[in-house]
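Presented as structure tokens, the chain that follows is alone, the form predicted on its own.
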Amino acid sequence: MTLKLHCFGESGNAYKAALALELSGLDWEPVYVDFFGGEARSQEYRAKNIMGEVPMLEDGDIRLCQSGVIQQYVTDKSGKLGGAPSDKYEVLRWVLWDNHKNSSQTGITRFLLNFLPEDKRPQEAINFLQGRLKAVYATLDAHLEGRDWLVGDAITNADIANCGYLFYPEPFGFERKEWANIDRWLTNIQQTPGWKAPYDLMPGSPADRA
């Protein structure tokens, strides 16, 4: 049965989401869902998801929505991208430290930057949240030092999870150049057979809306 990631390209919890499921070797399919237009409020998505969140898989007659979740689920359906069992817990520490402190902040930073209007962006918000973003990049850069990957020697859930964002083109404070052990895991990654852009593995971007 094909699993159906409900999703649109702009956002990086769904890329999360997307790109385990293509790394994977599941067969899936990407449902796109109007967000900028409202679908995740309506009564038709909040049926299937009360709490209105995209990304969202289905499987038959499960539904899990938060991106970490279903990772986890994509693991454990496939056998792919857990790590090696010593590992699991060290895989699970940094998808809950990228879903606290680094895609939470970096998605409304990029929010903030990009989807709104210019006249409508709050300026020492944005300050504010760019300023604890470095802290993230610094300690995320940190670990990387000598390491290929954030847990293990392949790719897991853990380098998925913290790359979500930062494969997007639009700018919202960081600049790949500048932490030079996050720019060649980023490149790690990038050459994983089976490795896709947001925008190429989920449909929905800015210029469709322009």
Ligand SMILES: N[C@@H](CCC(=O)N[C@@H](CS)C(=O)NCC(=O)O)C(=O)O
Given for the second form:
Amino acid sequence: MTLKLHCFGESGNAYKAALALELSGLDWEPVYVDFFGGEARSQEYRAKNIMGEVPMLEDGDIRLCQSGVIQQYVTDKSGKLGGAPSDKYEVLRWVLWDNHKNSSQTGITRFLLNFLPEDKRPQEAINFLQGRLKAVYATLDAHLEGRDWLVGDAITNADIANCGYLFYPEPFGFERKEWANIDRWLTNIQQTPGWKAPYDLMPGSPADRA
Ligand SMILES: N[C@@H](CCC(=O)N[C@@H](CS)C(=O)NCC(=O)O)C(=O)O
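Pass me the form predicted together with this ligand as well; I've looked at the form predicted on its own already.
Full assembly next; the chain just shown is listed first.
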């Protein structure tokens, strides 16, 4: 049965789920959520996901949200991207760190800077978040010194979670070339067979709303 991922191209959180599905080889298809039209806040969507968030995965009667949970489901179903059994908690540590520190702050900063009208952008909050993000990227870069992957010796959910927002073209303060180890690691991810950029993997992009 084809898995259905409710998603939209601009969502880095959805990208993590979509990339995990794509690299796992499972049969899946995207279902477009008109996020900017308010669909995720609709009663119909919330009836399926009380959190009103994207991504959401449907596999027959099973319905899941939270990118980290979906990634783990993909691993449990496909046997891929989980790393060595002995690395299970290390992978989980980096996924949880991403969801709390990296993607949450990167996602909101990119949203404020690119998807809000210019006169509505809270500059102080943006400056604060960009300061916090420098520390996040410094942590990632330091951990990647001498490593090809965040955990172990192959791509895992830890990498997929943490790269969720870093391939997007919209500016939000992350300059790949400023972080040599992150840059090298992102290239490793891009060279993984089956890798696709966010707007090539999911429907919807800023160009549609221009
Ligand atoms: N921790 C969640 C975050 C999901 C999330 O915040 N998704 C955004 C779109 S990128 C959303 O649906 N936001 C709606 C809201 O915050 O009300 C995950 O990893 O899936």
